Structure formats: C-alpha cells, structure tokens
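Given next, in structure tokens, is a single chain: the form predicted alone.
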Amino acid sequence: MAEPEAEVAVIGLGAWGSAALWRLAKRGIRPIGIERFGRGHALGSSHGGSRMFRVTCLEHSGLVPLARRSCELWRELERDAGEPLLTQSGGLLIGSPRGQIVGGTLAAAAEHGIETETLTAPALRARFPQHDRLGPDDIGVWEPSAGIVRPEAAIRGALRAAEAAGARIFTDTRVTGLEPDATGVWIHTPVRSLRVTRVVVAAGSWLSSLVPVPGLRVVRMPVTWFRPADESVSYALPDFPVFMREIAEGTVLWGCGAESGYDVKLGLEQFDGTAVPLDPEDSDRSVREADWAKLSEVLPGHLPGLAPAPARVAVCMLTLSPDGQFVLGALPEAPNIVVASGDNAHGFKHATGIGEVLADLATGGQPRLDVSFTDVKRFR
C-alpha cells in the first residue's frame, strides 16, 4: 500500500475549503489543497465583492455560536493575511414582528443576548430614508455587529496564510474521482493520483460529482448592482448598511450600499421564483432580463432613487438542502471522507468557523461547537 502524501487533502478551495485548509495548516498538519479553477474565481458561490455578516442568525439557534466564533476567526485571518476582510458597519432587519426576518432576529437576540436596537417605523424612516413603503406594522432591528465580508479577498488571504503555515496548493486541477479504503483515500485527477489519509470535500455545487449526498439541489441565483438615479439620498455603505427586508411572505429584499468600487448590491430572495435549477457543469453564466425583472419591479416603491435597470449582473450558484441548513460530516460508508455543502445562501459569514469544524472532523476530533444540526447523516 502506498504511503499517504499528506494526512489531509481539501478538495475545493472556495469559502469553506480555503478556511479549512488554513485551520489545518495552522495546526501543523501540512495539508494539500486542490482547486478545479483559480484562486477566488467567479464560477461558483464565493464571489461578488461582499457577503453579509450577521450574528443574529435567524436560520437556526445553533448558528449564533458559530457566527461568534467565525467573527473571532475572521479577525485572526485578517492578521494572518495582512488585510481587512470583515467590516462591521451594522445591519438592518426590516419587517413585521410576526414575520420570519424580524421575528427570527428578535428571537435570536433574546436567546443569545445579542445587542440590538428596535426602531419604530417613524424612527426607521428618519434614520434610513432610503427605505420606503413600509408595511403598517413594520419595524426595524438594528444589529451593530453586522456588516460585510469580502469573499474574493478572504479566500485568497486564507490560501496565502495556509501556504505560509505549510499547506501545498494545486489550482486548475480537476478531481475526477475518490477511492476510499480502510486506511485512506485515493484522489484521482487527469494528471496523476495521490493518496492521503483523509479528505475534506468542499466542492460546493460540484460535490455530487464526487460523493453521494441525497437531497441537495443546485440553483442559479442572479446578483445585481444598481446605481442611484437621485443623488439627494446617499446609497453609500455607511448610510445604507446591509439589510434584509421582508416585503411579502416568502419574499425578502436584501443588499448593501456602495463601497470599495462596487455599486449598490441588491437581490430578491425568492427561491421558487428567481432561482432556477442549474447544472454546475453547464458553463453558461450569461445573464438575461429575467434575472432582474422582478427586482426592478420592486425597487421604485421600496428603494426609490435607484436606477430601474442594473448596472451589472452576475450569476452565482447556490446549493440548497431540504431543511435549509448546512451539510457537514463524515460519510457513514466512508468515514475518512468529510463533506461540506448546503450553503443555502447564508454560508459565507460562517466560513472561518466552518473551516475550524472541518479541521476538527478531518483530524478525528470533536468540534468545539455543537453543530449536530448540520450532520450529513440526517438525510439518509
């Protein structure tokens, strides 16, 4: 039997994979990282200039400790990478207290003692005049700890920090198959095969081509940037912070102000509408009018002062799980393969914390946080 070339290899070096490689290398593991494309590429789920960071995680109570740990690790990664990655400029959650967004935010804040400020509709209009057409019982919840993470810079910074700590990285390398046995895993590529003791598969939307995880589906999600048509109201990030706004049941308008050369970033979370199934092997990332048509209908009433047509549109891929939570853990039939998938449009903020969880799992340890609600076995 061939000797393993490394204790751990990480396949897929996007948000979660790059963070896992960094955390492994910091432990002296000297891991191998394999990426199908380039560093910080724009073909998957980890691009677009900014990603929202929140501690009031309304998606699941167990995510709050993960967000807090991720915040600590973002600061550590900033020191290792030598550049700012997380800007905590505050964030705004808007909607009815009985709705998912505000109701879930208030519940998370109360359960975990998170600092927030509740704004009545008049106070919300006075402080953030960009938001118009509030519902009759809409309120705002201000979270000072919220902000944005810079995805491309974060990935490249994590990879630099991992290399500095001893990791080896292979980009533009496609993994064609995994062959586990009792003592390790063979990783096959078109050029060569290599053997390692354990593998972390963080291949995002391409995960199903390497390992079987039931229930996951890949969808196409457009991301759009708009420019102000009226300069009388500022849409810069300090004045127009990250937000999620429930404008109807099941429809959430989200975005952040212009910053660092990017225009106002906006999206409409409506998984049964704007997001459509996508084959990750399909190389077509072209955009079409349908990508922004519904959003353009919403903007004049809710965010007046923005141009009706976007200045830029990009396509992002999302991997959705049946319950909307991440999928992490070792495969029952192959315990030396750890999988990470199901970003569900809220995974980037947790990337550093998830990287630490994956490093724990890949080295045979127990994660320091309870992430049992993400267990890969729950769909089997």
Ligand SMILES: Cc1cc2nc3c(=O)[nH]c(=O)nc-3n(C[C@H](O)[C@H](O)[C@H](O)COP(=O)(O)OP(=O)(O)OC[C@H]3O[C@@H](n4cnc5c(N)ncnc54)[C@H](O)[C@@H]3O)c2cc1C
Given for the second form:
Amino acid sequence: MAEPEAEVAVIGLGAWGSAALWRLAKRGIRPIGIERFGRGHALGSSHGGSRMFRVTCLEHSGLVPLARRSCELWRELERDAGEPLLTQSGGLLIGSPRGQIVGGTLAAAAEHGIETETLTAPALRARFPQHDRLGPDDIGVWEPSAGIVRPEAAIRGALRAAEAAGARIFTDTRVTGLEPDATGVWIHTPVRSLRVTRVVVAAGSWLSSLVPVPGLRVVRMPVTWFRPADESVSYALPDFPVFMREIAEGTVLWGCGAESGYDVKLGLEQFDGTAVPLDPEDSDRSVREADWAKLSEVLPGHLPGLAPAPARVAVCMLTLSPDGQFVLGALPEAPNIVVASGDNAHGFKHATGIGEVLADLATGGQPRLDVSFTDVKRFR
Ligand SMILES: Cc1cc2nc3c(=O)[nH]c(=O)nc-3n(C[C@H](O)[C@H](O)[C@H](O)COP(=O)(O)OP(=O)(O)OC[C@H]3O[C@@H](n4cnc5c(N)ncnc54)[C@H](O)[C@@H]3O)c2cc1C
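Can I get the form predicted together with the named molecule as well, since the one above is the form predicted alone?
After this comes the whole thing, all chains and molecules, with the earlier chain placed first.
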C-alpha cells in the first residue's frame, strides 16, 4: 500500500474548506487542499462581497456557541491574514414578535444572554428612516454584535494563512472520485491520484457528486444590488446596517448598506418551497428577469428610498438539507471521509468555527462544541 502523502486533504476550498485547511495547518500537520476552480471564485455559495454575521442564531440554539467561537476565530484569521474580515457594525431584525425572525431572535437572546435592544416601530423609524411602511405589529431588535463578513477576502485570507502554516494547495484541480479503504483514501483527479489518511469533503453544492448524502437540494439564490433614488438619506453601511425583515409570514427581505465599492445589497428569501432548483454542473449563471422581478415589486412598499430596478445581479447556489441544519461529520460507511455541506443560507458566519470542527473530526478527535444536531448520520 502506498504511503499517504498527507494526514489530511481538504477537497473544496470555499468558505468551510478554506477555514478547515487553515485550522488543520495551524496544528502543524501540513494538509493538502484541492479546489476545482480558483481562490474565492464566483460559481459556488460564497461570493457577493458580504455575508451577515449575528450571534442571535434563530436557526438552532446550538449555533450560538458556534457563532461566538467563530467570532474569536475570525479575529484570529484577521491577524493571520493581515486584513479586516468581520465588521461588527450592528444588525437589525424586523418583524412581528410572533414571526420567526423577531420571535426566534428574542428567544435566542433570552436563552443565551445576548445583548440586544428592542425598538418600537416609531423608534425604529426614527433611527433607521430607510425602513418604511412597517407592519402594524412590527418591531425591531438591534444586535450590536452583528455585522458583515467579507467572503472572498475571508477565503483568500484563510488559504494564504494555511499556506504560511505549511498547507499545500492545488487550484483548478477537480476531484473526480474517492476510494476509501481501511487505512486511508485514494483521491482521483484528471492529473493524478494521491493517497491520504483522511479526507474532508467540503464541496458545498457539489457534495453529492462525490459522496452520497440523501436529501440535499441545490437551489438558485440571486443577490441584487440597488442604488438610492435620492441622496437625502444615507444608505452607507454604518447608517443602513445589515438586516433581516420578515415582510410577510415566511418571506424575508435581507440586505446591508453600501460599502467597499458595492451598492446596497438586497435579497428575498421565501420559505414556501418555491426555490428554483439549480444543477451545480450547469455553469450558466447568467441572470434572468425572474431573479430580481419579485424583489423589485416589494421594494417600494418597504424601502421606498431605493430605485426599484437593480444596478447589478449575481447568482449564487444554496444547499438545503431536510431539517435546515448543516450536514457535518464522518460517513458511517467510510469513517475516513468527513463531509461538510447543507449551508441552508446561514453558514458563512460560522465558517471559522466549522473549520475547527472539521479539523477536530479529521484528526480523529471530538469537536469541542456540541454540534451533534448537524451530524450527517441523522439522514442515514
Ligand atoms: C445568496 C446567499 C446569501 C447568504 N447569506 C448568508 C448570510 O448572510 N450569512 C451567513 O452566515 N451565511 C449566508 N449564506 C450561506 C453561506 O454563504 C454558505 O454557508 C457558505 O458560503 C457555504 O460555503 P461552502 O464552503 O459550503 O460552499 P462553497 O463556498 O461553494 O465551497 C465549495 C467548494 O467546493 C469546490 N468543489 C466542489 N466540487 C469539487 C471537486 N469535485 N473537486 C474540487 N473542488 C470542488 C467548489 O469549487 C467550491 O469552491 C448565504 C448564501 C447565499 C448563496
């Protein structure tokens, strides 16, 4: 049997894979990273200039400790990468207290003792006049620790820091197959095959093409940038911080103010099963009118200060799991393969914490945080 070339290889160097490579390299084990495209590319789930960071994780109580740990690790990565990645300029959750966004946020804040401030509708309007036409029940929850993370810079920074700590990185190299056995895993690429002891497959929306994980669905997620219709109100990030606003039951308008050369970023999420499926192998990510038409329609009724036609649109992919939680862990039938996918549109803020979990799992340890609710075995 050939000697392994490394103890661990990470396949897929997007948000989670680049962070896993960085955490592994910092343990001194000289991991190998393999990425199908370039560093911080725009074909997966991790492009578009910003992602919301918040500690009030309404998606699952177990995510709050992960967000707190991720915050510490974002600061460590900033030091290693030598550039700012996380801006905690505060964030706003808007809707009825009985709705999932504000209700879930208040519950998470109460359970975990997270500092928040509740704003009545008039207080919200006075402080953030951009948010107009609030519903009769609407309130705001201000979370000072929320903010934005910069995805492309974070991925490139993690890869630079991983290399500085001893990782070897191969970009533009597609993994075409994995062959696990009792003592390791063969990784096949069109160029050559290599053997390692354990593999982390952080292939995001492409995971199912390498390992079978039942129930994952890949859908199209447009991201849209808008410009103010008049200049009398500022839409710069400090004045128009990152927000999620439940505009109807199950419909969430989200976005953040202009910064770093980007216009005002907005998106619309509907939890009604109408998401459009996307084949990750279809490289056509060109924009269609349907990508932004609904958002343009709702804008005048909620953010009337913005011109309703977008200045720019890009298409990302989301990977949805049946219960809305991440999918992490060693495959029961191939314990040397650790998988990571199922971002469910809330995984970027946790990328550094997930990288640490993956590094724990890939070196045979137990994750230091309880992430059992994400275990891949729940779908087996
Ligand atoms: C529009 C949008 C908005 C979002 N907003 C937020 C937000 O505000 N806050 C938040 O926390 N999260 C948010 N998310 C979720 C977050 O972006 C994802 O959780 C995160 O990007 C997932 O990263 P990933 O590493 O799983 O996938 P990716 O970053 O897509 O990485 C997967 C990588 O695997 C590589 N790969 C695939 N197959 C192979 C192969 N065979 N060989 C080699 N390499 C391979 C791909 O090229 C890719 O680089 C949002 C997602 C979207 C789409």
